[in-house]
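Here we start with a single chain on its own, the form predicted on its own, put down as structure tokens.
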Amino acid sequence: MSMNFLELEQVARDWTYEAGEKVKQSLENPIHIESKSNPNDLVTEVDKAIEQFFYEKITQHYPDHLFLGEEGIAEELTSLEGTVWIIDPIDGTMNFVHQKYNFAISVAVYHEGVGMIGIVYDVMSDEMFRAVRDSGAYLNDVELLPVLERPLEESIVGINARWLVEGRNPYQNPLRALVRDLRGTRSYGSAAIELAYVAADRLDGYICVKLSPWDYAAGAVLLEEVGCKISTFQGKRLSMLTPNTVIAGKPQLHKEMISGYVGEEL
């Protein structure tokens, strides 16, 4: 490990900082809301100022790194060649509209397509859940411990009740054996943090049937830190550049929820 990722890192937490400031101030004046894709798919103004303020930061302390982000501020990349920022300004745009809390910053550094930097910093409860390649997973100044495994039927895992009812949604059946397996389920709203409560034993695992790069980029340098595993339903490793089904967890577990349910090529 080069110094400079750990030092990039450092660069990257002030800025998340300030970031979370500006969020928070926002929120004390009227949110102007749209909807992208669907009506429930909401985008903010806020969410546009804060990928905004990040694309100025990088572009001017490092002209030569690329940057994708949820709201399209840059030219679409088609490939993660040299070192790339993945940015999602604010990972559920939902819960920030309607509850002003559980939602998060999530920022990762991507190089020659390895994943060096991920910050995950849920910005009202202050928790940010932060890691570089090869040097440890924090909250906060606390370091995460490698994660203990738990058995399938007395594990906790993140899921979206949606994706139970969905009926076109084809792993509906595999989800509800899954679902009436397990321990319990959760539901943040919030990829982002979902994946971090993951490497932080918050949470046994995660799943997802469709997420976006910039939801996972960050989460996944936190998990790969303290052993646990992201991929496909099908065990494969993540796109960066396209939208992927997202199953998370610790290994053992990881590897029950994909042979056991989830993993059939549909």
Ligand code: IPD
Given for the second form:
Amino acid sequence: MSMNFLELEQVARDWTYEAGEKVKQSLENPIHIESKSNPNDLVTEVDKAIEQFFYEKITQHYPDHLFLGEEGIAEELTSLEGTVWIIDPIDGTMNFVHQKYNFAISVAVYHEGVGMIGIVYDVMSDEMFRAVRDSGAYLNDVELLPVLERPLEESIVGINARWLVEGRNPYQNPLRALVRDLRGTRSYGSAAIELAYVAADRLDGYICVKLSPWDYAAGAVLLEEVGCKISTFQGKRLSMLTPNTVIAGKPQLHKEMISGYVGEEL
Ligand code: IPD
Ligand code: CA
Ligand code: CA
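Could you output the structure for the form predicted together with the named molecule, given that the previous block was the form predicted on its own?
Following is the full complex, with the preceding chain placed first.
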């Protein structure tokens, strides 16, 4: 029997609210922080506990589903066959630690490689961005409208200022030119929230030199549901198994940002 993704989204949403409550409660106590690949790549016991929470729920209720999470609790995935949950337990851990605000739980379900469910829950502002493929996208209970285009010079794009100065980043110059030509830029410190903001028409686009599948898996479902595009800088489909460059936006802007700025293979 084929899976009912509307029903599954309801379950995923309930678990996400439950996880959000746990994250909020954790803020009442001191948070233990560690760093991962570099001193600014932070992780806390809350990230791990939330991933564990989802992993247990999913294996208990859907034993044949697979799991891909940032903190690596499950076995490594080598293919997207079957039904795969792609989860970032806290996206924006630096904000979680420093601001106690502006972080999200990102939950996606992919079926045979196709994004079926996307949930981005901004815990502190209690904003849940959610979509089921071909069934519309919502912010809490309000349906998101198909996006309206704006010219590039009137557009606001999410980008982390670090990409304009990082010495080892080959896209520094095209990104500087893009930032010069846009109306403005914003940086919220959570890729998942920024992608959700594009879907909700709070940003016109979002761009990042390197992200991992759990950062954009849910955002991609939201974006496609409102008619936006998301791809690598070269316009290719994003892999859900390896890191990628990521560019998202309204279709015309997405196209122009690629062809006029970052599309060249470097
Ligand atoms: C990070 C956030 C951030 C982005 C980083 C990600 P994390 O995720 O999405 O906005 O710039 O590249 O790694 O580590 O907070 O889950
Ligand atoms: Ca992340
Ligand atoms: Ca994370």
